[in-house]
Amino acid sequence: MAKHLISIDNLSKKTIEDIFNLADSFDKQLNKGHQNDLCKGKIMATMFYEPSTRTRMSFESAMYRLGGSVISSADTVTTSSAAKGESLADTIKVLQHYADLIVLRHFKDGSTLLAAENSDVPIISGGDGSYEHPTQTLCDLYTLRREKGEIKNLQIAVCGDLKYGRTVHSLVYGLAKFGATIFSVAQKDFDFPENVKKRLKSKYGVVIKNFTKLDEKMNSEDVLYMTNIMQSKKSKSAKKILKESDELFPRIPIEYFDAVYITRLQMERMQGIKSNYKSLMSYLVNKELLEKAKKDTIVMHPLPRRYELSYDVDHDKRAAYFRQAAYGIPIRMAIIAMFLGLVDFDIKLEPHQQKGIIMNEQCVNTNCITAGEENVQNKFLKSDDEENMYRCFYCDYEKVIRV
């Protein structure tokens, strides 16, 4: 049975560390100019229903660097039979005969899980609606490991569009898995959706406090929250916070963060919002703000950027986002080799979803794959903590169902 990468939670912490170690090995080979034919005779298909630069090209580059071949559909919506109305399930059922591995990006939440149900070859998510982007998170975690030494106990500010940004959804699960402390920074209505918050709390016991911007004025409750965080992590800054805890901080102290991770507004997912982009988000990170940060605080961004990250940060050594993009090659080489079963170590994947209960109910998420795909039986999973609450098998959105 094929193993698929749909969510970052498909991978145990041990498996992620194995991927990192393999990526280190591939990176050394690349730096020495060594050729690799590990995937000679293998074919990878990339099916992208949405635009992509880094994800698609880094996957294709990774496969070529492993000696394999690529068949690609860069604009699947218009250049494949999807333009004629072919369902995703039917496309995958055919494509699995043409390739040994499929990398899929789709605009509907839960699309890669549906694809996995219809494929006998591995499905790797290259971005799944507003749901998750697990391979980007592997790049992000690898960047933190390379830049900061280890991930545990790092204090990370995750900023920008946290509601629609699939990258940060996978990221916070990965950070929680490795024991980092997470702060969310998002404007009103762009904080993490409830299904992400619930999953963080139920699986990892993590509750994230949201601020609306970096350097925001803090009240006494915020000060107490940050004091407790620093105490629990035994931070060197805890004494300073405790000493000042009876005063109001003028801002979220950026100097306490080891990394600032920023994302753009996902305008393509904001149905009905006609406001100017700049009116929704001004610079969150610029040279002036970064001057207040620690000398070793790194700035990360999955790219592309718009107005949330100033170009005047690019020449600062703490700007890690282009290195972050470069790490996508060895990481995705490791992912390809692992899911094709071409490397000699155990692959222990955590189960992504248990079997769902088929119900004659509609998902409340209008962007769920069940709302756009014909002949998909709606399935739900019973919530553990609330009576009559069920979550969609494909996209995790919750709904009250009385049975």
The other form holds:
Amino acid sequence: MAKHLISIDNLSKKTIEDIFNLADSFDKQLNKGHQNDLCKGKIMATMFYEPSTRTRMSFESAMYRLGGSVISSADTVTTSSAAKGESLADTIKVLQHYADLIVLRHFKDGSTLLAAENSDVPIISGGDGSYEHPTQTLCDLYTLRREKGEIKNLQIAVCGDLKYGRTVHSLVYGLAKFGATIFSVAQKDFDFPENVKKRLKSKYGVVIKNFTKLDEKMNSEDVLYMTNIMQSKKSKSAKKILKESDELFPRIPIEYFDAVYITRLQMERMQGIKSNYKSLMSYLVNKELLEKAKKDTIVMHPLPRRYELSYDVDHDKRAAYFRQAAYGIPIRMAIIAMFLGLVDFDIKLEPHQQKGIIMNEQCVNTNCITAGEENVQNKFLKSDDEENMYRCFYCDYEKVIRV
Ligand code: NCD
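Form predicted alone already given; the form predicted together with N-carbamoyl-L-aspartate follows:
What follows is the whole complex; the chain from before opens it.
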């Protein structure tokens, strides 16, 4: 059975570390100008139902650098039979005979899982709706490892559109896996969705509190939260910490973070929100903010950027986002080699989810693939903690169902 990459949670921490080690060796080869023909005779298909610069082109470049071939549909919605109304499931059933591996980006949540159900070759998610973007997270975690050494115990501010952004959803699971401390910074209504907070809590025991602004004044509840975090690190006595945090941290301090991960507002997913980009934005990473940050705090962004990240930061060596995008090549070379079974380390893939229970119920998420495709049966998984609570097999959204 083919192994698929749908969620960062398909990969154990050990497998992620194996990917990083392999990426390191590919990077060294690239820097020495060595040729590699590991994927000679293999074909990768890229099917992109949404725009992309980095994900698609770095995957394609990675495959060429491994000596393989690429067939590409860069604008699948208008140039493939999707324009004639063909379903995703049918498209994948055909494409699996044309390629050894399929990289898929789609605008619906859970679409890559549906594709995986219909494919005998590996499906690699290139981002699905607001659900996840696991290969971006591998680039992000690799950036942290390259730039900061260990990921464990790093203090990371994850900022911007935490509701609709898929990169930050995968990212927080990945950070939790590696034991980093996560701070979320998002304006009201752009905080992490409930299903993400739930998975973080149930799988990793992580509860994150949202701050509405970087470098903002903190209220007493915020101070208590920061205190708890510091206390859990068992560094100082609670009383001392409380006193210090009151004095030192009257705001969520930029100087507290090892990395600031900023994202753009995903305007394309905000149907019905009639506002302009700038008026929805209360966060900005600029030169002035960085002046207050630590000398080694890095700024990350999955790109593309809009107004949330000022161009005046680019010249600063702490601006890591273009390096982050460049790491996409060795990381995606490693992903391709691994999923094609061409490297000899043991791939420990955690199965995505068990089989869902087929139910005659609609998913509550209007952007779920089950709401977009005909002939997809709605399936749910029972939530462990609450009676009558189920979550959609494809997109994780919860629903109360009385059976
Ligand atoms: C991201 C995406 O598509 O989710 N881009 C990327 O893959 N680097 C982020 C975004 O579009 O904002």
